[in-house]
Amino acid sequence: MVMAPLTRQRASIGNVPNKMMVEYYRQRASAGLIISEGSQISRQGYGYYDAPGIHTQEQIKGWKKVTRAVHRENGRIFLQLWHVGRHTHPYYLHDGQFPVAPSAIKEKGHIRVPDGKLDTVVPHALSREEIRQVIEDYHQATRNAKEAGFNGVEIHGANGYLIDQFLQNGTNKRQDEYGGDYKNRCRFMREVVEGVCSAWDANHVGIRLSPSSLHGDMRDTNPRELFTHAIKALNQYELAYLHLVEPLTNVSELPNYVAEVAKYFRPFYHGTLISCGNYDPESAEKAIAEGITDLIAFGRLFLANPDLPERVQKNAPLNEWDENTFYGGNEKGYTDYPFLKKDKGENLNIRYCCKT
């Protein structure tokens, strides 16, 4: 049972992990693997207020407290490396800089800021030299994660953020080696993977993709073929895992979109596969038994049930989550979800582990 990455927006000034975050992750250390909330690899990669980063010494120190707490509970935790690309606003960036993307295509919608929403802006199309700097930022962020005591890293290539923007032709209109056919549009993803693996060996690196997500105003003319190519390309790296997100909206009537992501793409990936999206314990057991996936990542269930593995083993009732407390705020809906009451003398240490 894997804990999925969950943006909670509880970091302190300077986007530094704090005591509240230490307790939140410590409580959920019985997961076979925790994948942390997305953490920005650079100031350029920010798009959400009070989301943590992994590019300053204070952030590294804050994350060290988290990893130590998880390890004291015999848990394992990977850091998710995040760059939002065009999904941000000059409000979040240095000296009025603009968001960056593969092409200067504006995202529909708004960017949330502490006091409300701001209209999205046309992003700056990255030059080749700037692309190399972003890849270096991924490399350095991986080194920082290692210093902070994580067990590995997950590259966030899903949900309409920078890597996804390079992959899909609704956001990538480049005419150079980073645009055009599937191979070229996968180039940035592959170079990021190679940059991260040069900082930490591949069995400490995972990647997350969302082949059928429309989040972030994303579109592609043939996502089925695009992600088949991308996933096959990832086999050469022998990563710790590939993490696939099931669609949260109905895509069954959209041409070339896949409604059952893990089931469709499983034959194309030769390594460990994590599937995530709207699973309950029963459907998770079924997916694993049928060989659709190797591991299941739970998001909202782990949010509301810090002792989820124990509850599942005992077939105990599950807490319900409170959507009003998902993003930002204090301990309410964060570290105050109740644990099961233990019988006197009971001392359980239940872990559902993956090979990483």
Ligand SMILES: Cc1cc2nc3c(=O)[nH]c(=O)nc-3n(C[C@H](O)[C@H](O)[C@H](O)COP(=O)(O)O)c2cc1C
Contents of the next structure:
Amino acid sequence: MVMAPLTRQRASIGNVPNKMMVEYYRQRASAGLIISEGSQISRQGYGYYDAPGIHTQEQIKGWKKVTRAVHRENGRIFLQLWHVGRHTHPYYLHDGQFPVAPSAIKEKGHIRVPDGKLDTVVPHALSREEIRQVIEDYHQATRNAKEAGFNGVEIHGANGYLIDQFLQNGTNKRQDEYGGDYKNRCRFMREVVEGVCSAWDANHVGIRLSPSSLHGDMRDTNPRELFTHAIKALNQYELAYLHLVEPLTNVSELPNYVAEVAKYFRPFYHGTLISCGNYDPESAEKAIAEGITDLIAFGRLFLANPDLPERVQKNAPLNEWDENTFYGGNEKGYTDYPFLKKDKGENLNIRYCCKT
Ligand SMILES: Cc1cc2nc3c(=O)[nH]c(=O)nc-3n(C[C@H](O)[C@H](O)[C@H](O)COP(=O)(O)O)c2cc1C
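Could you drop in the structure for the form predicted in complex with the ligand? We only have the form predicted alone so far.
Expanding to the full complex; the earlier chain stays at the top.
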């Protein structure tokens, strides 16, 4: 049972992990593996307020406290490396800089800021030299994660952010070796993997992909072909795992889209596979028994149930999640979801009562 990456937007000034985050991750240390919320590899990669980073000394120091607390509870934790690409706004960037992307194509929609929403802008298409700098940022962020005591890193290649923007031809119209056919569009992903693996052995590195996610206004004319190639290309790196996200929307009407992601792509990947998206304990058990995946990542269920493995083992009722407290805020809906056993949560000043 893996804890899926969950952005909670509760970091302190400077995007520094804080005490509240230490407690949140400590509470969930019984997961087979925790994958942290997405964490920015550089200033350029931010698109969400109060999301934590992994590019300053203060951030490394903050994360050290998180990893120590998780390890004291015998847990394991990977850091998710995040660059949002075009999904941001000059509001979040230095000196009014523009978001970066493979091509100057605006995302339909808006960007959330603390007091509302801003219209998206046309991003700046990265030059080859700028791409090299981004790869270097991934490399450095991986070294920082290692220094911060993580057990490994997960490259966020899913959900419409920078790597996904390079992969899919709705967002990548480049004429150079990073654009064009699906092989070229996989080049950036491969270079990121190589940059990360030059900072840490491949068995400490995972990658997340979402072949059927439309999040972030994403489209590809043939995601089936593209992701088959991308996944086959990942075999050569012998990574810790490949993490695939199931679609949360119905894609069965869209040509060349895959409705059951792990089931379809399993045969193409030779290593460990994690599947995530809409699982409950029963469907998770079934997917593993059928050989569709090796591990299941739970997102919202782990968010609301710090002791999820124990609850599943005992067939105990599960707390329901509260969407209103997903992003930003304080301890409410964060570290106050109740445990089955009182002693685990007794120092938590439980104020919030879940509808079990
Ligand atoms: C509050 C929230 C924050 C999320 N943040 C991230 C994130 O930082 N990185 C990521 O790859 N996915 C993120 N996701 C997606 C989840 O990892 C997961 O794929 C999704 O919740 C579906 O799994 P579930 O049905 O078990 O919740 C987030 C989802 C939620 C609900």
